[in-house]
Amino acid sequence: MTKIGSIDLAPPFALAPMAGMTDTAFRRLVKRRGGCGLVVTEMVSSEGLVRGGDRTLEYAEYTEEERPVSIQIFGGDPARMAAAARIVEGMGADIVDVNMGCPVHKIARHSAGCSLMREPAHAAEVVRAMVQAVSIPVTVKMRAGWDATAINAPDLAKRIEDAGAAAVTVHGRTAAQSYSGFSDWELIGEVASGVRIPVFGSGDCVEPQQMIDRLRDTPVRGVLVGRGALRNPWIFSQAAALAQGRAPGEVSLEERGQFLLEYVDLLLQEQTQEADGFRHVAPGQAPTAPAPARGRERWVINKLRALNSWYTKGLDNGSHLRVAINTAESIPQLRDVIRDFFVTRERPSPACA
């Protein structure tokens, strides 16, 4: 069993943080479908936890269904990233994960995200501030290196371990490269054969098979997705049952339509109920106030249409599906949409007289 500190992930497949993709709602879904040791919240800025925004908050908010939970925060600064930490710890997450990937410029550019690679001893000082001022675990999510002539994973992991760091997550591409060409899993080896703490590999895990193979095959302790459960929600089960000599089930068409239609309610749930322990806040944070109506009904269909650039690849006539979704109007009108194409497909057509 893979344990990040004392907490226990079983099993050890782990759902990535993916910036306005992997919300509460998203989350749960997939924890529901089953196989998911882990899931890591949209990546929060330090800055606005310690200022208290209000849509900072919102990133970092979950539920206890969700539970194992960490909380992804980014930024440059030891002790503000602390003060951060102790935010999150009070909170009530599992663990806090410091966000050494992330190669957008507008947060590189800060020297946070992926930009830290740049400054292993500086990137070593935050992570020894957070340990030094919480009691949950704190992990750390990093790249190959910023570009090819500067690959230093396996010294920066080294480290962070030193700096007393829980775990640590390698994503097997460089910030230059963004998502092109492959995650160098090599690399990813190498960095968990170098340290003793648990290390997770991550990249071009779009099959279950590939997860189990990667297990296998690499010395890492567990394995992180992202854009391949935002194809396909039921790849930690499949990669599950695999794990344990079980053939994975086939999804019907009438069970992804399903997740979407719930993805739909949860959606419209987030924006009206009230904060009365259904999720974590801040102590001392009020709730955001519900949007109205009709921007309720637009920031849910904005969301399907994120979703749908992704969950629809492979599917035969997704193309027709995501155009639908993106000309639908109303949340009625969109509900239709996914019926139309999920279940009455599914059904057998009557026989002829």
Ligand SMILES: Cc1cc2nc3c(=O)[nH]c(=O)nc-3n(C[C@H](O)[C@H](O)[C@H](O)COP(=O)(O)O)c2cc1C
Given for the second form:
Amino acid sequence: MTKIGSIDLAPPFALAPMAGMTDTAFRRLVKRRGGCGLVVTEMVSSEGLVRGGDRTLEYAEYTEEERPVSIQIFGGDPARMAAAARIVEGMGADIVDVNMGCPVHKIARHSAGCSLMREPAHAAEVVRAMVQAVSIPVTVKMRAGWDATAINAPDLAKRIEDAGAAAVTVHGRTAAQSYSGFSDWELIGEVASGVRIPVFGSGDCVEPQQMIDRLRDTPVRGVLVGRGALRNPWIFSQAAALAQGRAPGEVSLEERGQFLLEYVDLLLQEQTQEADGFRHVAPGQAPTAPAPARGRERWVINKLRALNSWYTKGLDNGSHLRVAINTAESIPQLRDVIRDFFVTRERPSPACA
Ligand SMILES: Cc1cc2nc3c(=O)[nH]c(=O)nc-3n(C[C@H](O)[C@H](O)[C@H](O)COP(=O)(O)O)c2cc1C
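If the structure you just shared is the form predicted alone, then what does the corresponding form predicted together with the ligand look like?
Next comes the full complex, this chain leading.
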């Protein structure tokens, strides 16, 4: 059994943090399909948390059914990161994760995200300050290094372990690579062999069998799946079936359509609950003012557009669905487009029945 601190990960497959994508609604839908042992929130600004910004708190929201849940924060100042970790602990999260992998200039220029990999001593100081501030496990998600001339994940993982981190995830690309090339699982294995804390691997698992293979063939203790889960949220339950020697279930078109319809419903509910003042908020924070109805619809439509750029990849006529969703202007239209594409197409027409 893989554990992070005292938290059991059963099974050791996790939904990777993905900014703009892995919101609480998406995470719940993935959990409901089974096989996912841990979910990680989108990255949340430590500054925003400490200042109590409403938008920031939204990113850190989660529900009980998502547990165990890890809240990922980014920042570069040890004291502020420690203060943010205390807020995360106060929100009841199971784990606080530090982003040391984001290559985006806006984040990396502030000695945060993957920039921390260029200052390993400072990165360890950030972790040490957080570990001293909270009793929940502190984990780190890093890349292979900053660029091909500075691959330092094995060294940084040791420093982070010495600083008290409970686990490390490595996405085996450099910041300079962004998403080009492939994740270097040999390097990830090297990191895993060099420390005692559990190491999780991330990168390029898009089929359930690949998750099983990585777990079996490399010394990692778990696997994170990002883009593969945006295309196929059933990937975790399919991998869990394979791990138990069962054939992974086929997902019907109707089920795929149902997933999107449920996503729309959950996103709308979330907005309504927010309007009613219900959500996980940090102590002393007031809930945000309700979004106007039109703004809410637009927000939900934009979320569906973002997910569909991944979800429709590889689907027959997926580009038609993308275009149709991109032109939907209201929630009823959006639901019709989804039903037309998935649910209607699933039933055989009388002519061929
Ligand atoms: C749209 C998108 C957003 C991401 N946001 C984050 C993030 O907020 N924090 C983080 O640590 N990694 C983030 N990542 C990286 C993923 O967690 C993961 O490590 C990477 O995509 C490689 O795994 P994959 O091939 O399974 O997608 C993001 C990736 C994508 C595609």
